[in-house]
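In the form predicted on its own, a lone chain appears below as structure tokens.
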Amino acid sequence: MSILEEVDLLKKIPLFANIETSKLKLLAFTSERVTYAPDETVFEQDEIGQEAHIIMSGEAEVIVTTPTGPLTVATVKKNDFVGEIAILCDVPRTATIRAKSELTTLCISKDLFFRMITEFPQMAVEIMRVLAQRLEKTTKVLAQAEQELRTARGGAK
């Protein structure tokens, strides 16, 4: 994939939609393209994050460790952004990302990521929007699970 194709891909991601083409070229040029085979791990839950990934092609599973074993909680695909929580918050990775199919990502280092959000406040706002949407979805799923658990217990709290 050429730099121009990568820039076109980045423009389709809301996070980067309002950033100048010249800056997107710089981002594409300074980021690393990485390809993963099916079942290959992009990163593991609990490791320290030094980069985030934009999915350029393919699909990956988002897997969390539970007391009963690994649980797939989502699938990510082209144009999705993963790994940003660990580098934004300096916390261990919250999930494992594993390729479902051949997967190509644009790997953005922590330093480059912070430079981009410092230079482009609209990117920081978009990150907040995406994270708020994820939180809202997670809250709904948790509320539904709690309701199902209460129902299974016969309505007891």
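Just so we're on the same page, rigid core means the largest C-alpha set that superposes within 1.5 Å between forms. What you see is a predicted model, and the numbers here were worked out from it, not measured in a lab. Residue numbers count along the first chain shown, from 1. Compared with the form predicted together with its partner chain:
- Core-superposed comparison between the two forms: the C-alpha position of E136 differs by no less than 2 Å.
- With both rigid parts superposed separately on C-alpha atoms, the smaller turns by 14° against the larger between the two forms.
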Contents of the next structure:
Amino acid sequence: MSILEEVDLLKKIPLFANIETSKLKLLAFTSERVTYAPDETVFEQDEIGQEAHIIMSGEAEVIVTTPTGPLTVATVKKNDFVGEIAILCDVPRTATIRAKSELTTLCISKDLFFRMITEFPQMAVEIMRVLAQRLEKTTKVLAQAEQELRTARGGAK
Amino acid sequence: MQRNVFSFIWRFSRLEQIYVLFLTVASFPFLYYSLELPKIIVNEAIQPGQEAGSVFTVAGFEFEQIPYLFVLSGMFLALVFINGGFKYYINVYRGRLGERMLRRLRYELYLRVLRFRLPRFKRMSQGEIIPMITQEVEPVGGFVGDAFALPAFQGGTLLVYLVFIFMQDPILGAAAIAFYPLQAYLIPKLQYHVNQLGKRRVRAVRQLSDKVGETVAGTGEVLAHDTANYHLADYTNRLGEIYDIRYEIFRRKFFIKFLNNFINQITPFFFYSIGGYLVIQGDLSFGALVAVLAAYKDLSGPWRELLNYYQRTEDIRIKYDQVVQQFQPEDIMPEEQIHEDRPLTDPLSAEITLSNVSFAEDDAVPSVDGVNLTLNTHTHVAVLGGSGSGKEELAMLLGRLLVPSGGRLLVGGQDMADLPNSIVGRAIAYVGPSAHMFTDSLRANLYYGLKHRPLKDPVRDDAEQAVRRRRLADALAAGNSAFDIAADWIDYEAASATDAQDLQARALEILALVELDADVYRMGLNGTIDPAVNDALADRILKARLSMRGRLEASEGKMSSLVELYEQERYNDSATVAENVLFGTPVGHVFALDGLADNPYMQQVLDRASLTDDFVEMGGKVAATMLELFADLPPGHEFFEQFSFISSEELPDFQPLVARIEREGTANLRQEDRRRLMALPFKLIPSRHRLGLIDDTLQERLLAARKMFAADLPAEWRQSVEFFDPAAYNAASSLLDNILFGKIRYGQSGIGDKVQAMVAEVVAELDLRDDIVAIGLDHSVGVAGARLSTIQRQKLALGRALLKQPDLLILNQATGALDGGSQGRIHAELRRRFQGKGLIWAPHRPGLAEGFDDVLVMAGGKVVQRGSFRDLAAQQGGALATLLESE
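Could the form predicted together with its partner chain be shown next, to go alongside the form predicted on its own?
Now the complete complex, all chains and molecules, led by this one.
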């Protein structure tokens, strides 16, 4: 796969949709493309994160450790962006990512990610927008969940 | 050391000076006669009107006029030869004498640096010492040959002329020297100010050099705190000061010159007026006046020389004084301590006694204050205390890095201060918190503590032996060291080794003890060997290559292949285009990556493989991509260094070039631009850069170029590339690259670790580890150990002390940088090894002394507690308990 194809892929990711092609090219050129065999771990929960991954091909499972054991909470696939939380706010990884099939990701190191953001503010704005959207969505879901919880408690009384 | 430059010169070159003087005087008659002869030739031999047939006598032989002329001319020629010969011989002799004295002076100064007590270097910096030894004394060398001969010669000449003038007429004679007293009085007065300025200049330049040294050492701080402008201003200020001083010196110097010239020129005024008057009055013959005038003209030469000599002498005197003053501290180590080679017959005596020992720098508060102690040198003692408690100074006193400023420190009844270094430096090993590493290999640094005296003469052939004999004679004549640096200095016996091989085994053992072996192993893997010298190892590395290959093939099923091997018939996607075409490692600069496009042979190969246009084309595309990616970045951005094919300085130059290619293609480019573009594709690694420029057909053609390159490589460049050959060791590549014989692929997770693990398996299987560590020992530590981390330096310093097997090991916070785990292991191993030997330990944390039966707790320069760690720690409110609480 050449850089141009990678750039096409990046463009399909909402986070990068509005960013100039030349910047995406720079991102692709300066990041490493990494291949994982099936069942290989991309990163482990509670580790300190040093990079984020954009999935270029293949699928991976998002696994969270719960008191009752590991729980697969989602599957990520092509165009998904994983691991950005840990590098944005320095918290340990919130989940484990494990390759389900042969997996190729574009691995963006924390350093590179921050440098890109400082260098190209429109990228930062874009990321903010995506995160805000996520927050909005999460808030909605939370509100809904609280509503449900309250109803359930009310029902129990 | 002689306080005056003349006594220094006289003391060490008396005989030579007299010899030079003698030669000078001996040359005098010839010189005189060579001035006399032309007069005789003109007056007697050539003079027309000589009677025909008149006969001239020379040394008893009679000649007619013409033969007489030829005989005299012949004599003139001979005199020219003799005078020239004298001059040549005297100059060479003087030059050599000067060099010898300069060398003696520099040696003496360096010896003094080695004799300085440690605290001296707190007041005197490297930046001051270096210019003193190197530049400031340099003019002394040139002066030595002139010191006595010049004034004698010029003074003598002056005297001869003066006598001549006085013989002609005493009054004129008096007139000729009338101003000499004035000059003799005035010039030194004026010169005095110049001398003072000269002293200030020397000091100012020294401080300047000190500042430069400081800036170099503190570059990191300058960057970290944005203080470059502050330093520039300070530097400017100093330059301004020096400028002022120098300007003042010039002014005064030239004024003195002006005055001299003026006075010299004014004397003829008297000759013309008074002499003329006397001639007119008939008291003086006209001829005599002319003769006096001529003599006076000759007089000014030597007189000027003498005045110049005076100025130069003053200059040298100041320089010498200024330097020597700095090297005459009161507390300097006696010279014998360095030279005396008293063999260490007994192990260090069983007791060190300190009676009322104090240590203070200058008039500061003593850091060790009246300590009375007896230490058994066969047991382990811990010295504890907070910062400023004096524990560091006590450790240094015991290692004799410092000497007590009061009281006595006795070892077996002898004052430690009087023991020669040959005993102290071998029986005791002191390791401080930041031991110095010398700019050399790891091995040299590790063996450093074994190099006390030359032990085995080097093997030399007759010619080399002759050179060595001559140089030794010269060294001795200049009072330098007679020891041979090329000899084997390593004291194998001290390390309980029999030879170099054995010592290396001991060194590896110690590297493992201080846990430095893994680091050195890595350095060894990245090191190179010369298979001609080390053929056995090269063979085993080739076996490792085979084994590696087997493992790689076996793992192929489970994981995609880790290493892309070099194969003659296959294009290597993980290597650069340059490596693919060369199919080897460049040796030297001929085929180095940076200049490959300019190499005529490479150009020829590309032409024949009709790749030139493709390279230009690709270069254009790479340049366009680079411009697109990096043009927006500020110059000097770290991405350039890390990722760009083109540096930030060059990038703008490519802009018009790329624009032009977009307009009209690459066909009409200038040769120079084509060259620049061709340089770019060489750096491409297809699987890493993913620019999609190298397709299958191009790979085929690059392979064809690879074959052509190897087939027709001119003999002169055979040595400039080491080809990849699966069956041969590649001397230009590292051990690791030789084992891998390929490139680690890009883009697999954790591939580096997997390959490392596999290499480790191979190394274990073939038992190569020790050999690789030994190669790692030849790794250079960089300037003052800069290529090692602080931890590595501490470990190496510890290893250096252990290798020489001291009777007493003194550790002063020597393991502070190590992590907790290795600290614990190393401490335990050290204590086990030094069972029954002396170990004095001032650890960086008091808790580390747990388990010591003899603990000294210091505070305010005094020992406040002594006992076993357990007992002292148990005393509530005691000094140790307090220390442990605050830890």
